[in-house]
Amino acid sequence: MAVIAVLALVVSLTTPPQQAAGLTVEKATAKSNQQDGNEVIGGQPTRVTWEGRVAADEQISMLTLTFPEGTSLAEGASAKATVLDGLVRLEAVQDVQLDIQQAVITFEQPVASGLLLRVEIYNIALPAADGDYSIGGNYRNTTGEVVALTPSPPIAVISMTTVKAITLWLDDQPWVQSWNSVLFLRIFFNPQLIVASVPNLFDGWLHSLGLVLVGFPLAIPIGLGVSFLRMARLRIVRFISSIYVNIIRGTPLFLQIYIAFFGLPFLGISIDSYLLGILVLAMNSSAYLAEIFRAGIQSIHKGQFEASSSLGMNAVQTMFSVIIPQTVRRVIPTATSEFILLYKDTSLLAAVGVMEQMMFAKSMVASTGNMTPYIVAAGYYLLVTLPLTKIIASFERRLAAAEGSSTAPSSSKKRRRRLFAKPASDAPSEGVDADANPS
């Protein structure tokens, strides 16, 4: 049987190979060889499967696939054809010669015309580089004539990457596959997942970040205009703001991004998906700065107008002078969380198709079915308001430190000097009777 398949692979060698017409090429694919996700990494072992049908007019004899250059092949590779009528395996003796540039295979009966033959290769590494690679190669039929087959449809190849290495790596650790063995840390904690998920979600993360940093800096000026509204004279502009104020806050935010993203199309105004979101996020976000505005300005001491009256200043020059600057001081603390609320809030997006950082992670989720990514965006979140908290904590320590720094040191001191100030007829003084008449 070899020395027939060494004639038969010399003979389609020599014999110069003509267009193909008898046996028609419909796919070549490979399986994923990754434990989580559907790329296939080049340099990797993988399954080729290969298929072709043969012509009514046409037998096959002998099958030859060349693969393509830089192909390799792992420890236990072999290969296989399957004749099938239908859904009917028929049986096929076979011979098969395979090594890194093709696959040989020579059938003890021809496969007759009509039939559907399927060619599986496992433990395949194709090349390593990025591209799309095709599967080409002949077909002798009973005649002895040697037809070259159409190539294959392009099978997608990624190059290994820092990130997959990793992952491959950690799919061989047996402290992993214990770990994974857990459900609840498998769906929801999986190191595979995570490695994968940190560089994914990097940019989604990016994208949440110029949503909230847009939005809010644009909350600013409207929140303030709305709290000098709100303490405006005129009853009416009072009560117009106030019906703002009291209407954005009272409502969820998303139902409001629902309201802007499905009910403005229907009054014929078409905006840009994420600029869209921005101004939601700071339309919602400047009710809520508003009253921290309002209660900061309300909060200065009126003594502080009547001194500024006094110099001559107008109630203009007033507030941006004198009172705007006390109050961004005090409202910073409070503003700062609102930042942190509205960062979060960026989240709902998701729902309306903007790709933010959780519209990243859920798509991740629906092509892996596995709960990790989420996981890891919550990490993202956290990687911004932990220190944000941090931050406004010790401002609040320091704003209050200042605050009452003009009495508190004063009165401790006074403290002090009465706990620890001796009696004068404890400790006269050198030279000085202590019985002595002071005056």
Contents of the next structure:
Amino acid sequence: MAVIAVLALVVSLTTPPQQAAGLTVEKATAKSNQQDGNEVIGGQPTRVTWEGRVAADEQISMLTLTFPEGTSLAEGASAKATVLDGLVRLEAVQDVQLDIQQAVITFEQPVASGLLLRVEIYNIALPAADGDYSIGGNYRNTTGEVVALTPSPPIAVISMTTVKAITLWLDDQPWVQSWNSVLFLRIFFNPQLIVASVPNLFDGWLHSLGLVLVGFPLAIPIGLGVSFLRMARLRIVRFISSIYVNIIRGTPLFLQIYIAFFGLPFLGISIDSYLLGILVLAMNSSAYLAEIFRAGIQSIHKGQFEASSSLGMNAVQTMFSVIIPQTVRRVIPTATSEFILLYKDTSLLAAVGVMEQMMFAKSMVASTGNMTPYIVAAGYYLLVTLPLTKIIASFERRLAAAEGSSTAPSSSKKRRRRLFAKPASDAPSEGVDADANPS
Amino acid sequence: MPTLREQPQAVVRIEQLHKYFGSLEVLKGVDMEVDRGEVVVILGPSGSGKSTLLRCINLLEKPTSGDIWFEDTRITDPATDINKIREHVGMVFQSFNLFPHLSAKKNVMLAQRKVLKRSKEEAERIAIEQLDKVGLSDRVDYMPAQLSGGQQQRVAIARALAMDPHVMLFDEATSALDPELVRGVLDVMRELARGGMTMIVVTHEMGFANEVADRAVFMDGGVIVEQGRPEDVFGNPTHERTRDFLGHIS
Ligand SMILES: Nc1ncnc2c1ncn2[C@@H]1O[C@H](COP(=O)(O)OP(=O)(O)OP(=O)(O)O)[C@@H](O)[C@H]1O
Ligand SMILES: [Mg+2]
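To test you: the structure above is the form predicted on its own. What is the structure of the form predicted together with the partner chain?
In what comes next, the whole complex appears, and the chain from above leads the way.
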């Protein structure tokens, strides 16, 4: 094999390229058989166009085009050959024979040098498996010599998937056609694009979930640590941690993302953008969680601290065995709202090129010129946020029932209002300066 | 009673204790001594400083001046490891303060495990034993929210007793209870007193005080106004303020 390859290389280097040695294959294309795409689906009817120019020193009496293995002919398949002299169509074709392997064109009289041969094959189905396919064949010139054609430029074929099959099926449905005749429905709720977007955006959904599923757990210990600092005995520690919390909560996440993504490169620090996205989200969320945790801890009755102390437990034991376990149940609803907010905020990372749901949707919208992928993306977001919202509500009910009104956190009405907006305050208890305005 | 102060069996000794909250002087020089096995009942009108005095004994409140000894240790010394002292000073609060996320048994086990470093098995055995003593052997796995106030308070007593305290402080242990639940808690306290536990009890239960106390202390305005055997203090108070107070509550 290697020897042959080397020989071929040597030959190709030593023999000068033959100028106009025989017919030049100029073009081979297949028309897209997708509704709103530009790809060619294998196994589906398409139209293949092949063009070749007769060489300067010969005339051609017969042309045979051979199709790639696996080609089939759909109903109504036909081939048409044309001889063109510039823009002028010449009457030269005598006969066109088409089968699944080849198209054979015979000419009434030899086709002269320099003329263009165009063959169009209708309702031909290229192989179903995806790949690049060329059209080969041969021709006979007037000396009776049969010369092989150089393989045509490849035609890229993608394989038929369930989604494409459904899309094609939808194309033919009368109800889809009348549905799509309404501009609003076609632009926002295009059935074919819904079908195409769901699997396509699934990847984006996973990317977004990944960001928040790594970022949020990372934010929890940071937030807990900061909440401890916020309650530290030393004033300076409280002060520094409050600066952290207030700056993060007082500036847009969007701005923080820009500073991180465009600022770090200036310092010569390059971090994978997905990872950096996670870090920025975690840092942002930690400030909100710190306030949620702090308010949760401070909402624990002081009798709990006193009982623990009176039993000889130190501050750390009290915190981890008595206070935090009680705090957890109280902060779960607000922390979950924070999770929802963070999940939605992953979309901001699209602006700096992190692969996530919005990026996937945007690129689909760009390639289809249709809003439907955004609607599907919305569906993916809701897939996470709606069940979580429900869970919060039921958890709050259970909590209220279990602890009674005296120790339950603040009214759920307050929190619900915040659920779909960046929170003004995530504090489960009143009287804590957990407001959005940094001091 | 300065002569008693040097006696070794004193469990708690308080000297010239002053406590301010801001500019408000709540304790104005309290001297008190509680011997081993003694049951002292503290009475007095609201705001007289009874709770504050009790809370100073295990440093839940920091005394402004004066000294408190627990056995041989001067706990008002800043170098004292206060958690070590608190291990041996049991406290029962008016509001129970059970850990709501833990079952009765786990409430009693927690500090045994964390502070005394007892094994799980030992802590559990002692928890069940103590809960049995306060009459709750059938409630060991109940959550606090599933228990009545009286039951919760008895769990709190068991929780303190499991630490093998040298003295028990009760701050109006029955005041938050419905009248029908008071008896059960008082029965437990009475049993405890009979068993020889050193106790300092703030209460308004005169019958209980009369029956159980070795000594009654009447406080008013941040000072001890009068103290002595309960039958003397109750039956024949020497001070006008004591008479007034007793007249009001009985
Ligand atoms: N943490 C505190 N901060 C400020 N003032 C306090 C504090 N705790 C108690 N006080 C005040 O100290 C005084 C004595 O309170 P304390 O609770 O010791 O009284 P008490 O004798 O236990 O009364 P009661 O019978 O109502 O329980 C009261 O005037 C009270 O308002
Ligand atoms: Mg009191």
